[in-house]
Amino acid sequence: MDLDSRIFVAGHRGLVGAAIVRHLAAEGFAHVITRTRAELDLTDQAAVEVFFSEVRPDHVFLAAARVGGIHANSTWPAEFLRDNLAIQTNVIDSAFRNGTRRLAFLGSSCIYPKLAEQPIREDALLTGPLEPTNEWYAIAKIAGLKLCQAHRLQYGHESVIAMPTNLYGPGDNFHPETSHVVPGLIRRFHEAKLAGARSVTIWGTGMPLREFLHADDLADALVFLMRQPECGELTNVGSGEEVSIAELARTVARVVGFDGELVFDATKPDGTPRKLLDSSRLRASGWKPRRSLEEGLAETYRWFVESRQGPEAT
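Please supply the coordinates for the chain just given, on its own, in the form predicted together with ligand GDP.
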């Protein structure tokens, strides 16, 4: 991938796609191509084929997907399965038939079995049953990565297949009910600070262990992988920095400047006790994240405050 390559980023308005576009711009890539959903519906096979035959990108980052938490997955299972299968099949197939040299496909740690040994290695794929609450999404993603592998076997088409850990960063969903833990806590601590509240409540016991990666570090890893001579089979992308939810909450409180009490509401679910990827394959090839969790949280908090001061603040 050179600075004059034509690079299509599918899903550029999402957390990951926006980070990839920022990263490519900062590195000086001159031909980054994006399309909004209104301009190009990626579930529409004919429209996707026309786009690729006209634009003929050299490289593709496939960061478009229908995503959501437990609630969304269990409310719209048919859409999660169908839309993700359609988006990835259309993009992978049309890209390679129209001259794309390399594509980056993004999965998620939920593709691994629910009871996979921790830290989760790439070879845990398809060794046991999935977590039922997000299996619709996971099954689609497994089909997508298998399609990439099948393309390599049958036609020699190269794909980077990346499995990121829990992500956070600018542009994330900060909704108080439907967000993931990092944006949820940033918002809650910020509002508590403004209101002069004495305590903040955190869901669950605070004991679950999680690994977090800033979306800009993921973008950096994807560009690194796109530039490697070989793509490999499947690559976990994690920070390797494991924290308890209680430690995370203390760090968010420090970053936000809230000095009240933290209260743990054990009537709320903890979810899985530990989720950590084994990213030693990627580390061995020379990549590591640029920011610590605290630095990444501080950047995200700055973005959150600025975005709320803008015209679209809610």
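Could you switch over to the form predicted on its own, since the one displayed so far is the form predicted together with ligand GDP?
What comes next is one chain alone, with no partners or other molecules.
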């Protein structure tokens, strides 16, 4: 992948897609191609085929997907399965048939069994039942990575298949009802600071352990993997560092500047006690994240404030 390559980033407005675009621009890639959903509906097979036949990108980063939390997965299971299968199939197939050299497929750690041994290795895939609350999304992602592997097996078409851990960063979803834990805590502590609140209540005991990775570090890992001479293996992408929810909350409070009390409501569910990816395969290749958790949180908070995503936002 050289600086003159034509690179299509599908899903460039999302958390990961935007990070990939930033990374490519910083490295000096001259021909980064993007399309909004209004310009190109990736669920439309004919439209995707026309796009690829006309543009003929050399490389593709497939970061587009229909995403959502537990409520969305439970409410629209058919759409989650249908739309993600369509997006993946259309892009992967058209990329192959129109001369794309290499495609990066972005998955999710939810593809692994609910009770997978920790840290979760790549070979845990399909060894047990999925977590029911997001199985529709997970099944679609498993089908996508298997399609990439099938294309490599049958046609020799190369793909990078990356499974990231929990992500955060600039451009994340900070909605008070639908955000994930990191942006949710950032917004809550920010609002509490502005309101002069004495305490913030957090669901659960604070004891569960989680792993987090900045989206820009994921973008760096994806470009690193695209440049490797061999690809095709499923590769976990994580920070390798665990943090308790309590420690995460204290770090976010410190970054935001909230000095009130943190109250943990043990009557609320904790979720899975531990979720950590084994990213030793990627580390052995020579890659490691550039940001510490606190550095990444501070960068994300600056973006949040500068983008006016505070209490006035909806």
